[in-house]
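As structure tokens, one chain now follows by itself in the form predicted alone.
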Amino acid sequence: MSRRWRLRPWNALTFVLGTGWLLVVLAPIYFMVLASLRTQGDYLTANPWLPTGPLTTSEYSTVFDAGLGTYLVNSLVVTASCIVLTVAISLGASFRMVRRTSRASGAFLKVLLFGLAVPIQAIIVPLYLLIDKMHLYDTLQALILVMSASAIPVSVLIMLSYIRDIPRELLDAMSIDGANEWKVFAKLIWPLSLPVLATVAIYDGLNVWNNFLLPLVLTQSSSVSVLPLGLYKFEGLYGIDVPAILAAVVLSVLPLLVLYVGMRRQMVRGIGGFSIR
């Protein structure tokens, strides 16, 4: 009882601080959603924090008519493709380097680490020339290839540290039972790596979804524009229509929330490291 009594003040302080931080985070989201459900006139005259007056979804129709649906679909295609490519290639490369240590795998790891040291902004001109020579300029394929390649080094580094923590005895036991490398990868490495895969998927998905520089340089047509470019265009078209801009921002955030909610448990397990249950 005395121990519980000593812990109560600390628990109360933690609860107060956590609640305060939650309010700080939710306040701008609440303001953004509420403002997006108003017309420009109501936004300028009504109380911005109280849901007074009629609420409408007309601003969402406005931004969809302006092409937001195309930008949203393009971003979903690019992000999903990059996540699949990055996760598959990075996990396979990490497993190969752990399974067979050699000079070639060591050299490959050094090349990846060198990729981490070179920022994408420093090689944007050679990338543009390369994509143009490959006749991929102004296509979604160019964005998928470049963004996936830029995400692989850090993804391999994260997965390599995780796979190295898997007990070697598990790999040897499956090999003794006659399993080849593909079966070890599919039946053991892949299921045990789900937490780190979710972590990498969320991390890479956020970077791809919010990337502005590469779509700006490698695309031109509105038909292949992604959401960051679309929001930039909306700011120019609807600069004085704040509810329309906020409606576009709300729609751009929803897929990220779905990705996080769907993978949050695996991500938390991945942060904690490898463990056998």
The other form holds:
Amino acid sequence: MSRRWRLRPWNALTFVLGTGWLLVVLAPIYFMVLASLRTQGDYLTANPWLPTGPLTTSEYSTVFDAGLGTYLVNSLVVTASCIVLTVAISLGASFRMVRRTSRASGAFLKVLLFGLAVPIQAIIVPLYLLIDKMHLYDTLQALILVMSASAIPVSVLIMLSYIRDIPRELLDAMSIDGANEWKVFAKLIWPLSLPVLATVAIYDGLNVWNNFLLPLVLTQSSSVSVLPLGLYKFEGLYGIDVPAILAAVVLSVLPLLVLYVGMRRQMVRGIGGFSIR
Amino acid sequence: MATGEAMITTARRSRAARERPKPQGSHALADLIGLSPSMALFAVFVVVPIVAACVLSFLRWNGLGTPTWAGLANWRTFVDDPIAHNSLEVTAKLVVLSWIVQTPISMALGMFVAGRQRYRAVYAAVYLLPLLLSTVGIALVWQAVLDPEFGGLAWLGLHIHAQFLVQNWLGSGSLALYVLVAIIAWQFIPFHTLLYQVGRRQIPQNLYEAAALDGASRAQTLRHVTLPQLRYTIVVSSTLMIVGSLTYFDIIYVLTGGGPGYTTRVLSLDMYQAAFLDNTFGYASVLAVILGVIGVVVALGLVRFTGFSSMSSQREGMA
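Switching conditions: you have the form predicted alone, so give me the form predicted in complex with the partner chain.
Starting with the chain above, the whole complex follows.
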């Protein structure tokens, strides 16, 4: 019992500090939600930390009228396309790397590792010139191609570290039984790697959904703006209408919040990417 | 983001991979179908641009007309450019401050949420919320909170008579960089907390039982059990943190644009300015190459310097 006594002040202290950080995390989020529910006039005069006075969702319709719906659709299209494209081609590559039947797969892996360490900022200038030359500037295709390409290294490495754990004996047994590579893939690799595909999809999806630099450099028109760029443009347009801007931010995070509440385990694994196995 | 860990994992795995026998038979078609799409996409949109960035750094080009050979002129410009030197310094400050601020907090929070108390699981779920917001979203929220006239902090300052909260947080040359470090910490501490939480959970409980039997104090247990066992997590987290903060762009671009003056102008912002506002693609490529080289060197250096390979094998044996 004396042990319990010693632990108590420590537990109280950690509780207080942990709760302190909880408030640090929640305060700006709470501020955002509350402000988004006020008119601009109320926002400038009311207590920003307490829900006093009239609350309204009118700013939410304002941002929808201003084109947020388009940004939302663009983001969905780009994110979904990138996920499908990246997952498909990365799985193909990982499968061949695990089989190690050609020198190319080993060499490719080394190139991927190097590419992984190079930040996107270092290649943004040639990327812009390349996309321009390909007549893809200001298109969603440009975003899909570039973002999918830059997601390949991480995706392959996450998949590889998982697929490699499929017992060698299983693969060999299938080959000895005369199964061709397509069968090995369809009957073994594909079904067994489904969980890691979810992780990769979430990891890539979050990165694509929140990416700002590539849309900033590779697109221009409102009709092809994705959400982060759209939010930035709102800030330029509605600079003083803070509730409208924050309503747009709330709307942009809502889809992810729904996913997070609905499938927290997978989301956490996806957020962690590599670092969590 | 996952640079360091990825290289580590793969370096570790490829050793084991080489020992396996090669499967028999021809797999040429499967290799072609499996490998070529990703190879092609990666070659066109990553490898070619890497090479092009290096070449461009020796050219003079404004984006129109034909580029001309500039030799080392762009590189000389960099050597003599006080703005670029300032950007290097600001970037270095940002990296170091970010690491100093984020690492202890993430570590403490990670150990906290690794505890088995039910309420801590709830806290852990809430702690991750900032990761759902886009960087631009985070920037806009903090811009509103920090607004010197109508922001939440200024309001608090006026109503609880804490004048120090009423500041031009992002418009003051002496404050802006530190405010950015704080916002970036708010954004990324959740991720690193997650890493430390997972790392702490993987430490075998019997080590703590042994320490308790030996009468180790809380501080001694932390120093001699927890920290050494967390080495792996510390390296991964630090690598990601440092490489990540080298290239922070979004938050700074949206909130301060590098100002006031040049006080928050980091290298990636400098590069963006040179390329897309000044249209000096050659010089921008010099900055880009420097950014890339620093990124790669830091990532590789950290992995080497910390003797990662020995650590990972020790860990593999344990698992």
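Numbering follows the first chain given and starts at 1. Superpose the two forms; the largest set of C-alphas matching within 1.5 Å is the rigid core. Everything quoted here is computed from the prediction, not taken from an experiment.
Fitting the two forms on the rigid core leaves the C-alpha of residue 136 displaced by under 2 angstroms between the two forms. Once both forms are overlaid on the rigid core, the distance between the two CA positions of residue 110 between the two forms is under 2 angstroms. Core-superposed comparison between the two forms: the Cα of residue 101 travels 2 Å or more.
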